[in-house]
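Starting off, we have a lone chain in the form predicted on its own, written out as structure tokens.
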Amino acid sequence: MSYDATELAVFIILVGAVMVSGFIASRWRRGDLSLLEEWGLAGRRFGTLITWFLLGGDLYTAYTFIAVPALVFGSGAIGFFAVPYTLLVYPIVYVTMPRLWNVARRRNHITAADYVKDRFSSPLLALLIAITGFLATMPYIALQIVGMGYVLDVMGLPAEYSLIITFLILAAYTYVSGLRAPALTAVIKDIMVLLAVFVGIVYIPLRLGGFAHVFQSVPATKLTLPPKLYLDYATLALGSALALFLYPHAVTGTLSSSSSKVVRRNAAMLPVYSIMLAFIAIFGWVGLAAGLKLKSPNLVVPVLFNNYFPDWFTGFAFAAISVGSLVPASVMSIAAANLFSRNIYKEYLDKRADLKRESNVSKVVSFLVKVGALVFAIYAPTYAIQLQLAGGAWIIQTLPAVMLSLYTDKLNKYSIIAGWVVGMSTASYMLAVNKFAASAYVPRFFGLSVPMYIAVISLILNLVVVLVGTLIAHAMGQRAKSPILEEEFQDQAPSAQTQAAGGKQ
């Protein structure tokens, strides 16, 4: 396969520098990395700026830069649901996540499943939350690899070997540095991505004759949203917003913050990324205006940069997109490993495991998760992309247990378990009917066909079961009892005892 020497050299130098910084991160803000709280949450010491970069790098992945413009390129305006969805999510974060941070800090929770177990005194419900998080995260990691694979394909590199080498190095520096690695590399990654996106969205349209020419060249059917898709669009935005911060990697990024005030500040600052996302989506229309003929819509951004920029800047942009896969994949693997070590291994395999043992298990599982996702992506990339549709529909079923329970002590744990079963079953059924190829389902109400995002439909059924079950339980005299008292939800400074448990700073 042919490749450009300048482009490849720039790509290798930049990606290599980011990987080296991942190893150096083990010495950054030193802590005892043999402890799970230090390895998996960086001692909960990240301030506003680092948390902003970490959450931004965590949530805006390489696949975002590939998939959003690909959807616009292939299907039109429906792809812009990602813009209002990211605007909706931050008020939700502002309201809910500081409360979760306060509880987690005081009671030494590392995962959402830790909180659920403590909140409801239910190891079974915590296990279901952990399994759901693990299940929803695995295809997400695989998709980072797939996204990077499209870049390597355009560069003319042997994608399989390049991906194996890159992700083995990623696994090594994550093993060594824990969450400090993606936090430090996220700063570099976001600066690179922001520069590549803003330069690209200005320069390429100018080469095509300006934005007026771009919009005139795009078919009208792809510039506007047909009325039959209004509800689909709205529920995609709402469902995605409700699901995003239920993902384990989003919870991990949040709990690594130094205070609940840092979480609030980030909820106010992160919408800046939504501006970038709108520009990323426009690349889909730019590709249509450029008349690209692609074997896959997912190639639209890599091909645009390859066609319209000099080799050195193309290498820079490809490095930015590739690093954009490494950072979130690292956080996701850490979050999935923490769920396994805390809520499966310690709970069911070794109840006597201490924090050091948990940390060692997390490190090994983090490595295995990356290897498994890599194999999955290489041998079944198409299925991996389709399986991403299921991630939001599955993880949103944890909303009653994780988010709603922060505001009420009335919910009955057995009702939540029943709601989870109904929600997961109906979501999986609708996804299977669609053969994992579409996120919308068309239920029929009184003869009317109403297409909606599968996650929202299944969540509504889940919430109905939780509400009805809780009312029945209360009528039978079964009141919810929780070891977490009301004062746990107040915004107070952590106690000296809890600070000591978190490690010396």
Given for the second form:
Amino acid sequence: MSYDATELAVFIILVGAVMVSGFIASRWRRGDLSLLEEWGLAGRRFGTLITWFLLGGDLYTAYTFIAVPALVFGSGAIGFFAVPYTLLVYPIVYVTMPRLWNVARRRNHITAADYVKDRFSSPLLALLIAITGFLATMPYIALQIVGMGYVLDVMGLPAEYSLIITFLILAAYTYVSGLRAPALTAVIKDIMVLLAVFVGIVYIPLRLGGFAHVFQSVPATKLTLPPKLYLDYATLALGSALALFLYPHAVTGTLSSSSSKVVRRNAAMLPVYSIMLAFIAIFGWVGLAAGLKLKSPNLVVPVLFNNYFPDWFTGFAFAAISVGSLVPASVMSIAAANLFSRNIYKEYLDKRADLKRESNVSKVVSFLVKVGALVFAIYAPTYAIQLQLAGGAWIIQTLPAVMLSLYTDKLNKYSIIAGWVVGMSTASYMLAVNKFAASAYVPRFFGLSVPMYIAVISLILNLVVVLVGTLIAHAMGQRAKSPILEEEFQDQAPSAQTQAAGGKQ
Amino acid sequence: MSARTVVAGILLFVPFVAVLIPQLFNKVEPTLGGLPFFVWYQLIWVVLGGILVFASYRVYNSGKVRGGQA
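Same protein, different form: I have the form predicted on its own, so give me the form predicted together with the partner chain.
Starting with the chain above, the whole complex follows.
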């Protein structure tokens, strides 16, 4: 492919501008960046709007622009599972995250592993949570790298080299400014993405004769699910929804907000993202209607923009997709780095590390995580979405320790560790059998003959072990008391006022 | 559990039933604005899901002493 000067110029200027704004961001609402809470959580100061943009980074990523439409384009309706997935995220966030925010604030937790260590008085369980988060984040970052690679590919650039250059810039700017950089650039990124998607979804179907014509041109078999995929569809949606807010970057985004109220408000504001995600998924069918012949299904959105828009707008849209991959990759790598420095480095390698040292380790590790992700990216499967789904199958195994424990203190920690071992090993086994190229598995041990999402199969096994183990432990009189009290999960201001008022009367 | 908590919980649970049973919406007709039923049904639930979270929040907090929350 040859490149186009206008397209490339617009692309370079816009991506460059976002990068520069990242460097400037390090001076924004300045705190002492050498401290981890400042570098990694921006001092827990983000209000509703910034938090919304930051959490949007979890929903608007290369997953949205590249991976989901690719699956719709290649496999039809099954790819639309991303829509029920993101809409089920809101009730889950609403129920769990405010409680996590409250307890984290009171006890200075920066990561999910910090909370777990405190909740169960178990450094071992915390280590397992940290390792899982670290591992599961890498393929998710890899998805961002791969996604941007496809954009550069369509622009005619030698993708390998441009990727490395862009990622060095990203690494450098994350290193200098921490979470502040992605927060500010997330705002710019979302505005660019909203514009590109909105214009694209209005204009391209119009050029193809309207939505009715688009969907009439798509083979009927790609518009609905074959019955044997019902369970796969449902478990992909449910498993992905349960997994999303267990990822370190989602926890980071939540904990950096300024109150549990901000978190709740955000749960009700996320639909804006899901609507856009649904429209981007529709691009998969639009690509089919346009009769695209692609060397990879992951190219569907970049090629559609390239074919139907003038060069300057394509350059703009490509910049939006690229920044939309870079910003989440940055948030993810910071979150994984925080996990490493606090819950692995400080806990096991250098117990006397001070905050400054911890912060420095985080910065170095956030770079190493990106390098690790680059390796995952090189071995990417046909469908980029499989990278994210593999990460989901791992991270979901932390659900009993991180989410269930927000509501009950009765779970036995050794049972949770055993459940994790069973969940992680079965998930990894099934992923390996599929060579990491597919996320569905026919779970013969359940007596089923239809495929299910691996994350859900292994989570069920995990939960069975946790419950049976806990029952046995209780029967044997093993009941550990959690150091965290129920009221520490609850909102401070209203209940404190109510109590004070009640006490005076 | 109070009746309020139960209602608030049910409101949050409804979307799971609505979108995790593909038998309910796995068809092309009737279309809406050219979109197959499979697509627009789930699009509507994106919006309803947000509204239900908000409704659940209101129901759950309706009995509490006002402490700065609307």
